[in-house]
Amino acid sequence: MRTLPVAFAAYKWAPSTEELARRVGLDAFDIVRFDGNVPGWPAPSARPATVAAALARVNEYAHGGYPQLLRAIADYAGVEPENIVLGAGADDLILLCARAFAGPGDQVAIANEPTYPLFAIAVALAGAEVGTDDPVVTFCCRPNNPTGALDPLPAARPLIVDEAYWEYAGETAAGLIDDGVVVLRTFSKAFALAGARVGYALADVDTATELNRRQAPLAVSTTSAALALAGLADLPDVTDQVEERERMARALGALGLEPLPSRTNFLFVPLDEPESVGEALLRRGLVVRVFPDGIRFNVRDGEDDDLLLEGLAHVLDRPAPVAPAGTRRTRVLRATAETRIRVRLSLDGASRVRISTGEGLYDHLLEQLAFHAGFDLVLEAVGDLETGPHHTVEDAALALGEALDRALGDRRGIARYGDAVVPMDDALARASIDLGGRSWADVRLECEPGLAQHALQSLAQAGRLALHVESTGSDEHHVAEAAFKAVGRALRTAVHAESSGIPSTKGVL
């Protein structure tokens, strides 16, 4: 076995979700990470039926290998299949080009230092040297990670691009892979596929031809593979994203900060202490790239961002330049087959409600319940709706019942009970609440739009409460939507805080 540098150090990942937790004292569900430069959730298309097919002929080999992602990819890419190498993501590819270019007594270059230090890796695992002088081959990451610059390319030739954020740059090289350019791109960024481990390189025919013939038989597993078709069936659009990463740097001015200019999904801000900020978030549960110069953190979503702002500024003791959002919070992620519905909620909100399952009706009826509780609700939901309503309706409500028992906590110093009466039109509506930690359930609608007494029943169920709702009246839509104002109004009472004891004789709930 050839020895490594004494200087060698292989690339070290993150600590677990787990082990971050348990070293700060947090429940893993209050861990938000925002150190892995990817998406704060799954593509749509990542769902159990996407790879159903893959599964049920797991036992066997993809024989003559994906000839229907090459073709997809190609198309992206405006390129030809014979023009693609496929990898177990970039980073599998930049460990190919690496041992393909570059042999022991070789120097390789690697532009726009600090980058990704993969690079380097792969250079010393490939018997060569890291320097300019000759080098056979340039590597360039483009945009840049660490600092998210869109550098200018270098002319050195061979050039070796990782374009893993391409797709928020809006810039490529693809276009020079016939002047001795070969791009690395990855399925883990845009189309939020990191643990899938998909990506692809952009080469001449030539250069495709002799990685393909250096790389691993199937790269890519059958279940990947589907994935990633889907990805592309299915576009990810990034302006959402691109849009929050402006927000964020915008709301960190506002703190004093100076991020760099950035054309990734993530920012970087220079510190003074970053390590100790770094430590002080992850005590809050937030967990962020620290390097000795600053701090780095991908975007997620507006509410996940809030947090990290809010974070920020108690660490930076300076004004938060978004609303508080609460104490009594938390985040659930539910996982079917059928369905993945993820929650944030907060008890002390301001009625700021998001809902989105595609079902209308349903979301429609659980935001009035969120709203007139007071709550601050995210809720979304991915699911099987080619099968009807059932499963993402009973799991949406499941997934918000035990949000409401996780943000609950030990459930001391609530009111425990509330009661509501709201009219409607032709409908009336009567709710009453025991959030004494056991579940029942009396719902009574004298009619309904298909499933809304249902998703009472599974709200209550999770959420270990005694909930007693009846509804009377014509209008069916009426009689759903005033039976939900009526929870909402009686949690709103119910989840109160009035004392500091728990809220029962027996001193338990």
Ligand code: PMP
The other form holds:
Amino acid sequence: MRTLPVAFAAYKWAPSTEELARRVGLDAFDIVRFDGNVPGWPAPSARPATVAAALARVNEYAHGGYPQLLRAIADYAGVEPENIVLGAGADDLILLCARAFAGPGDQVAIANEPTYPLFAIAVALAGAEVGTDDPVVTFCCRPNNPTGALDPLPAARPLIVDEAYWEYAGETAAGLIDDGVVVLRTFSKAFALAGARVGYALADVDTATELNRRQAPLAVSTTSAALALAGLADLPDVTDQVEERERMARALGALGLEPLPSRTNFLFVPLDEPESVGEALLRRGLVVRVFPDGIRFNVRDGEDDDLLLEGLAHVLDRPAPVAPAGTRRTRVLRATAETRIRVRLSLDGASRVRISTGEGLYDHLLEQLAFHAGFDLVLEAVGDLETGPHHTVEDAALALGEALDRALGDRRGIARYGDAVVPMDDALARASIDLGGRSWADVRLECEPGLAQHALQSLAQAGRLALHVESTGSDEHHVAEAAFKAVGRALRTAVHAESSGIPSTKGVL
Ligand code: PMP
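Same protein, different state: after the form predicted on its own, show the form predicted together with the ligand.
What follows is the entire complex, opening with the chain shown before.
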């Protein structure tokens, strides 16, 4: 049998979340990844319903390719469909360009080292060499990974410009495709579809035609194409990510660090001992990318990024620039065919609450509950609201209950019981809670706007708590709101940490 001649120096992937969790003795839920340069959460358009039609025909090839997707990309990029080459991520197109433009004996230039390591791997796979001696083609990453810099565009032609992060910088070389430039882009970053593996190249028609001839047939799957198409119909807005990056940069400055100026969704921080800092952060569940001269991490959102700032301050033994998040916290990701819910809960919070389910009334009710419980809570849901609010509201309450159960751990030291009476104009609500670990719900709302009672029952079920609620009044909104506030106040008392023992004569909960 013929064997491959040498051990190839392949692209190095970071370990899986489960493996990292095992390595540091944490639950996979408690690992927060900052190392993939991707958003912290999928886009609302990435839901089961988006791929349902593709799944119904998943036995078939996409005969004729993806004309609809090509049209949508063309409109987004300001080109024609004939200028586009689809690939399984920008990575696939980097490999395609290297093998199409270069071969054995050729030199290929790579601008701005350090840069994305796959360029050199693609050159080697094409049988060519990295070098500047009359190169047949030049690769350039703009903005650059890992520095984040928007370096000047090289004058060399042909030029492959990797614009994986272009949305964050707003500058593109797409206008130069008729001048020997090929632009590579991806749905992995701003569109938050890294797992779907969809990218595209923009080139003049002749080059695009030749690249397409050399591409694997239908490199993009029908389900991934559906996700990309849905993303293009609901374009991402990266303003928040860019603002968050700048907030992080300022906070890192306050920590005495000097992040490189970035035009991407990540920051590179030069450090003397990046390896040990990376290890220490990992022990806190925070995963960053370690380089020989620093660490790189993408921004996620305010709360997650504060965890990283707090972690860095601790590891570097400097005063934290943000308030500590407390230890009784957890995160839950609950995904079914109907809904996808993300919860991040801290029991010892400061009532910082952000809820978004697409059902305003229940956002408001859950916000009241968490606020009056004194929790820090982020709860984001994407559900099949076209079928009505039922699935989304129920699953949001179940996910919150699950998070509460997880954050309470073995329930050692808690007060266990709590009760509260809350009036609201015409309404009067009374709530009593036992966090003893057995689920029970007796919820009586004299009138209610729809699913309030069901939501509280779901919370009790998943949170393993006994809940008795009675709320009377004439205005259904007041009746429900007073009930949720009362449950919040009762929870605040019940979760209160007051001893080190198990609050039961049985010795277990
Ligand atoms: N180019 C650059 C510069 C990148 O940083 C990455 C991903 N880390 C990629 C390409 C890969 O993109 P894709 O997921 O589309 O393969």
